[in-house]
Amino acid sequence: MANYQQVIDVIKSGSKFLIASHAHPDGDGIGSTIALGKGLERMGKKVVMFNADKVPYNLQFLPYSNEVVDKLGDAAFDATFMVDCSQRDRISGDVAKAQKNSLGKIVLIDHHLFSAAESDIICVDENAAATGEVVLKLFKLIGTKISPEIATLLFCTFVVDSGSFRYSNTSAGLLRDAADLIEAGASPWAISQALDESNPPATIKLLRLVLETFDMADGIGWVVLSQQMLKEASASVDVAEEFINYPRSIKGIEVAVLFRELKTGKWKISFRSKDRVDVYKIAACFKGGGHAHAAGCTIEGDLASIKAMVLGEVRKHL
């Protein structure tokens, strides 16, 4: 499904593009959005970079992050690139509300498995560790020069989605690409410091509340993050991006689950596995998506019922 040539044809034939990723963005979503946008600008294209939510606290160090907008107005585009996201409703905001003809051709650029995609062109490389790796390959095929800023953006996507090059998706190709980005101007130390060592004090307060909910059974470990906890800690949800890794780190736990309250009666469920469980299959049971070792879904209902349903499904896969 990695139709790079079709994407190149769209880029060459158009002049104004919208680039958007999922709401509540992570480093891969934002990094890929801005990197693709700035790469297209280097080709003389007009670009609008969109996200329904503000750039998370720990990603505001990224070059040009202040240029990501949350409103579109009446603009029309030759094509819309959905990066790290296969559905407009996950992007939400003005993109989800926009008339299809104002968005032009919809191009999906991603590395996730998905059950359905709302796009005219699909460029998904399931072997890529991050959507940023797909964007980099696209640039190489086009012959786009990688600036130090674009190198920083793409290197960030690698770090975030490979767990700082620790996860099973860390390939020799990814490391070679990472070396190329360092040579182009990315600083691993500066990026890691910004991502991992620049948290606000509220992070620790929120982590304490979340870890109090920790429980485990049958090779599953889980924690809960509620809206009340966010209020009590005076924290924003973006500081909790890595909280699921705490239960995952415990010996004997094969699958970690984070239940995060989006609003009353609506929960985002994140899954992480170590080796033998394909959590994409679990997420797909609830119309979610992701990868074999990292996936997620959204479910409406009360927490007790959702817990019982989700953990019951996880046990079937252990």
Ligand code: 5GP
Given for the second form:
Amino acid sequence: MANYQQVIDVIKSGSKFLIASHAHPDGDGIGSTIALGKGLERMGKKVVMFNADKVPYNLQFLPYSNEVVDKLGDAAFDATFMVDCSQRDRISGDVAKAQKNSLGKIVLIDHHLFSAAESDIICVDENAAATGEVVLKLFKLIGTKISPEIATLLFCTFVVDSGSFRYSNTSAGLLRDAADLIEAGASPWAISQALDESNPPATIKLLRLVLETFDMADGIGWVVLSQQMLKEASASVDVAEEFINYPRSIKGIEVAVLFRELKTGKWKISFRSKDRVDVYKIAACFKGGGHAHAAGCTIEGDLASIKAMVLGEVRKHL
Ligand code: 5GP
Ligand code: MN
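For comparison with the form predicted on its own, please write out the form predicted in complex with the ligand.
Full complex below, order starting with the chain above.
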């Protein structure tokens, strides 16, 4: 359901907009937030770009990333764009707490499968590799000029969500869009270097600790990342974004699982699959979400019982 025209009508009729994505943002969430924000500013609109968490260190190279705020104050908006995330409680912080009427119309710009949307207008393209692809389509329909900065932001969303143009969501359309962004000023190598070749040394120490926990059975491979490991490696969790790809890289492993301890005593579970398993369905069993090949959820409890429960569910889907 991609109602581009309704989104365009909201943009044309309003003047002050809020844009927000999920907490613990990734390159698609932050890149889409800022790209949409800057595009709207080019149309003469006032924009607040929000994230409840700080922009992770490896995304701080993105143009205007220092303009993303983590507090709202008591401002009111004509519309709120939720990008890459369909639930206000996943945006969390001030946006989750805000009165609905201060947010104006809620517009969902996304590429995730979703079950319960809290949105007034839904612009979701489940075939888009990244939310950034939906944002670009919107700009093309409006005729917004793509500046080199917006091109960089959108190209970053493509790289992150398509695994550098390798995953099954890499379509001819995505590559054509990517070509347009390069012509508009995006530099693939500069972006990849900033994203993947700029890790702090603590990354290796943390990876060593996490790989110690690797285990596999029945086509499932898993690793654990605890708060204790973060402390021991003096690392921040942002550096672990790609760690789940190690268990998935093993021949014969169909589903990879990362169990990550959150500060709150809860566990964040990430799922990745190679081909036939739809991990969205597994995550949805635990009130999570995502896509067929990448999904996640959060569960409260002790690791041993969570592991047994989650791996038991994964086995049912193999
Ligand atoms: P990751 O494992 O990288 O955090 O997330 C993989 C995919 O699943 C992303 O598209 C992300 O937005 C989605 N996802 C991760 N955790 C959750 C969750 O708790 N709820 C929902 N709805 N989606 C999630
Ligand atoms: Mn995304």
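Between two forms, the rigid core is defined as the largest C-alpha subset superposing within 1.5 Å. Positions refer to the first chain, counted from 1. Only a predicted model underlies this, so the values are computations on that prediction, with no experimental measurement involved.
Participant: Would the C-alpha of residue 251 be classed as shifted by 2 Å or more between the two forms after rigid-core alignment?
Facilitator: No.
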